[in-house]
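Given next, in structure tokens, is a single chain: the form predicted on its own.
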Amino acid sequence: MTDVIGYAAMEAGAELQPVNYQFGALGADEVHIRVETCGICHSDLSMLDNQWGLSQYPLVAGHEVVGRIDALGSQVSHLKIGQRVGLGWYAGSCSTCRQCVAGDHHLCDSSEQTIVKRAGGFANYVRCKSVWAIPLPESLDPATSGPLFCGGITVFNPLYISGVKATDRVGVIGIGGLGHLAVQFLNKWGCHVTAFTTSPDKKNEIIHLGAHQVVETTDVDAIKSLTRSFDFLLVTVNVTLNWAQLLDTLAPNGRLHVVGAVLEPMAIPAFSLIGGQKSLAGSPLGSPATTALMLDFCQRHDIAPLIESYPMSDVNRALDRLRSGKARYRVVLTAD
């Protein structure tokens, strides 16, 4: 048995408070991770507030973990004690279904989410199946790398699976925790990058991150001028947009790809898809293998999240900062 100290919400929307709990015996294919840092994602807010109807309380959130392996299950041979790893949204998969055998562990019907029916990384320890403990390259800063394991792979995976090319013209809608990483990835990918934002005061920062053009999301005329421009359009926000207008900005064979958890049904005009042979898609995070590729890409191109850091014990103030919408661009908790 392992004694754990975490920070939990006792009900939807409640402030987090310190809690003590125990993990049982370590599974043969599990690893025990001592948490060093843990990013805060909007998905944590959604779970803490039970916006998706999945939450069980007390709830210990946190799924952007960087830490060192403290114990290994008896069947784990590819990792070692003391090795630094990252853990994201997924903490387990069956490894035997068709999706897992094909390498798509993130599409496993039996997947386990790090903060659904289990305790996450707002704590001193967390556990997961070993396949989801992804080694962190030595050159990547553990203080800033946590958000790569959720926000980073969420926007990297669509580029990888969609075959985005260096010659493509790409738009990113929403330059926050997800979007600011997408801009960096796409710039290094070689694409021409247009950033859509509701915050014009971010323009200089967004250009510094790698955007070639910045457009205000509410500027109807500017968006209309981009008709038939984009080969790929990535939606990182979780709010309803003018989908018909955005589809018009796609070039023939263009793709509108959604990674923001928009709760309302999307009104998509069929003729906007049919006429230009366009497509609409979405994706969750990515597989362990794709996550490792993303980390290598970050290492090669010096890509990192821009963060604001708080001590773990100050988790409620950190959550308030994220809720305010003013964070630039990810909030990370550091063990104290």
Contents of the next structure:
Protein chains: 2
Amino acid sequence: MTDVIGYAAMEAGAELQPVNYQFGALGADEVHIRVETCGICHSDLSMLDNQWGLSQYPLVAGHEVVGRIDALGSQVSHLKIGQRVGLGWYAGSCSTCRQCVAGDHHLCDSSEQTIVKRAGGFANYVRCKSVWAIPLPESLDPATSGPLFCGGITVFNPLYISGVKATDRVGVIGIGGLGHLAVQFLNKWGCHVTAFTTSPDKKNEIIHLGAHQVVETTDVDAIKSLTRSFDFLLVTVNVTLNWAQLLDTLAPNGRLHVVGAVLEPMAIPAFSLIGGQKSLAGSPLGSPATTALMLDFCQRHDIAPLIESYPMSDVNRALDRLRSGKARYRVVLTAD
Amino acid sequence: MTDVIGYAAMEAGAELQPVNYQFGALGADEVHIRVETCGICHSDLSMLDNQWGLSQYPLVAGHEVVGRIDALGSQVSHLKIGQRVGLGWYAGSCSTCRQCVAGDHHLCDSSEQTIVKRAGGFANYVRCKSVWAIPLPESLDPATSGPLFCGGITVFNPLYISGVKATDRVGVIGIGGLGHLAVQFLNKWGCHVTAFTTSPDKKNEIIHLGAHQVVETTDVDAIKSLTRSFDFLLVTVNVTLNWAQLLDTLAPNGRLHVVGAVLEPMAIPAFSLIGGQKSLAGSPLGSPATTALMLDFCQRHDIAPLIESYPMSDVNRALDRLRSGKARYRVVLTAD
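Coords for the form predicted together with another copy of the chain, given the form predicted on its own:
Every chain and every other molecule in the complex is listed next, the one we just looked at coming first.
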């Protein structure tokens, strides 16, 4: 096997530097992917900085990969050498547990994550189990599609599993890498879309993406006026919000769904759930089957991430850009 | 109109005493009910003691009524004088708001509660809007059926609206007035039923009611061994539990549903929801249509509350019995 060149942090928070490593023999159910592009997600920062206590160094992050299949394990017959695929947060699942056999590979009892105890996509090659190498339709642009495989599916999955209806009034909280895709999905889903942002200067762009109204997340009066408004609220940020007030903005039978992993426990008044028959849910990414449905949906409706592109060798500058909070809306690395 | 004789608290926590009052002219859409029996619910205690800050005195509690229709408003044509009906927590809804026209009268924007700013069922007569006077099938025993109209529908509704499946593994936390009905419902629903109780001396009785296993709520090791076990967990108690640990006992896609209105906010770790695609929900009672379905279900499966009966004039002794925590499982007053 050829040497792999990746960009690794040698310790928490350190600048990335080029490193060489090898993956060893290709497993029977594995796929070896030559990386073309790799988006940068906030979870990459959390892992590089060891915010979740899961990190092992040297750490090669990157889990929004688009690339072409370079080699296939002996048991993989449904993919072809040279085929373009995407790879997200999950790189492996057992295929035999109750969740896997039901199609919920993302809830596998023993799932493997692309950048946890594995080398990720800030590299020229990356590996995964074949079920997680999701074919990218040829009409989708490889330069921009990487973020669909983490940010995109993370916000598409809640709409799909929760049965969000075209008649629903939906709010999206946080219009960044995830939220700007959620707004696009929901507009084409047929919903009335309200975007909550702390950056009012994004307003015109967010309207252009498909929101019907834009509200400042800090505007307490505006939020109060939205009491009993929403059938579904999608929280993409990972900070503590006024959960009781947000639950008040839900209509009866309304649902609050979080995909941003805020570390502090959420303070949820039972009365806020009981009175209006409301719920609070969370979810991680989505299954391979749902990811494929999302790609179909993107094709049909011309949905794509808005990105800022950096060469892979400029990964440190790209990370700084993401940390600045100014990226619109996703930073993507391109193989040099 | 005849004088009504009810049992009222003159101030928070006071012993009840007989009082006379009149309801005035019967509204066009109202029903005047002669009370035969009335169950006592923990919400009656909360209202008598003004724990929710909603109480106005003199206060006549009682919202698990079975009785016969004594008089009908001029517009009520679907009920008959002498017909036996039940009345629960809700006594009125507008019939015109979005929820009402969709059949969710229990989520009405301007619902009226039987014992909030109204005189309830600890009396010889009670009143409600006709939609909330739910016909009691003649085969159900009026002596025991009162608790179905609050305790019963409160635990039946979550199973119905959440689409609990016969193949689900379900836990019920708290086997009192509500929980002992939930266990009966779930057994006939086809589920595997685990009962959590703080009273292990109830074990044989709970098994007889339909539980497949009984776990002590305080047995931390037993609860740990149930990690990833449940598809649905129904919390009927109104005390703070170890919510993070309970969420851990849910299988992927599992749902925690609370109907006990614990006053302290619930501390919910976002990670506990996100990782396994879990949810937390609440609900208040159920709609008139769902209540009718519950009564059908009770008929078909011989489900009835287990009660301790007291004459209405002994209401203070009956309240003490409920407060003692020893009642098995519901206290019901019978008209003298």
